[in-house]
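As structure tokens, one chain now follows by itself in the form predicted alone.
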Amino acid sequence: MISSDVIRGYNDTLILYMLMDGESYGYEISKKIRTLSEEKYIMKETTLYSAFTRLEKNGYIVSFYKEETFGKRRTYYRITPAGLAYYREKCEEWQVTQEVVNKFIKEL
């Protein structure tokens, strides 16, 4: 299990990746991190929706409502341009990080 300390500045990257096929909603979203991540990895609901606000605010997703079946109606979200540029960003970001991190391990 990742410690949500490590990762916490990659949130948005995770969402972003996400979002990157298509539409989608917040518990897809998450299900598909934990998922994706092999269980090692559970976005809390609440980061998920704090980071969902955030991105909005910024410009990187949008949100909108669909009408779902038995007339519930569910938040979407989509990617934007900028979110893409953003993603782009957080990738290269990464690369640096995992250069700098990995002069600091060694093999025990």
The other form holds:
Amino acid sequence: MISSDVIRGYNDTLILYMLMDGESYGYEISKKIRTLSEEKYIMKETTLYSAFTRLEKNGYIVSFYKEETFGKRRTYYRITPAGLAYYREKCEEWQVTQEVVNKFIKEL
Amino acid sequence: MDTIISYLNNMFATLPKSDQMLKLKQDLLASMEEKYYELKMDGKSENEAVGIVISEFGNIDELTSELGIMPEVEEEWSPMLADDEVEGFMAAKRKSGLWIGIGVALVLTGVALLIFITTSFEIGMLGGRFSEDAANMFGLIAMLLFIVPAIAMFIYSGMKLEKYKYLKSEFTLPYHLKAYVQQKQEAFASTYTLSLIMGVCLCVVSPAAIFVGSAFSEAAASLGVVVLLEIVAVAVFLFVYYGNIKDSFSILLQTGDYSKAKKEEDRVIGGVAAIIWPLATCIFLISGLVFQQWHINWIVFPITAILFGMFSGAYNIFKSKGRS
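Next up, the form predicted together with the partner chain in place of the form predicted alone?
Okay, now the whole complex, with that chain kicking things off.
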């Protein structure tokens, strides 16, 4: 299990990655993150929704309602071009971060 | 599922009920609901499912800080009072009330003594061995002998309460202490009313000493003033001592004069009182000592009281109008 402190700066990246395959909604995204991380990272509900709020405020994603079966309404999210650009930026940042941190990591 | 709904309701209870908040809450609920049903389908028990959903909820502060909102109730940080603090404050307040009460009574006694000595000289009770100046001087010295310890008492009682200065600003009283103080307040109510009635009766009766005195002679009227001052001294002691005990409860419970809105008003009224009452005392002493008007000048105090009452009443009405 990864602690939420370690991964904090990359929650947005995780969510954007999930949205690159197409629009999705809260629970689906959190479930996919869980399976993709092989249960090593479970994003808390509040982390997920505060990230949605932040990403939408910055124009990286847009939200809209979609009618589900049984007349239920869900909030869906879609990534924007700005969001895609931001994602690339974060990927580059991670490359550098990884390189730097790796220099200080050794097998003991 | 009800547990999850009420958990979420609790989490949002202190947050503002804006459209954005409601939407967020609905999304969170939908998400948690789905997770819950999936866990149940996987064969988890009701308790297990609820436990997992709640443990994966996270921290509501994360959301509120992202939205830039603060919970409605905890706008300001306010310290929580402990048992010994409350107990200590009530004891200190009671003690300081005792010292201030005695102090004020001493000041009044000092003034009474001054009048008594100068009057005694005028009617020749001192046997004419002293000049008038000497008699006045003795009187003043006697008065100072009473006033100096009184001032020491005022300072001492102020220092006793210095420690509890923070109670003037915001604080929180835990529930069990609130109940305890309320109980004490109720038990004290009848004692306080009795002291108030006695004090007011003494004040009302006190001018009678002057009327009785003036029926005999001018000098007897002056001695009547001495009696009046002593009666008033007892009354003031009652007001101050019992008033302080009552205040200690009101301050802790933040009721009446010590509610949040009232604290602001009291600053202004307190400021005016700090000027007007010493001024009245000055007028009283000067008119008495310089112009020998002891038989009538006591009226300064009731007049000041009425004017001051009018002022604070008018100020409160004006203030509450401005607020509404």
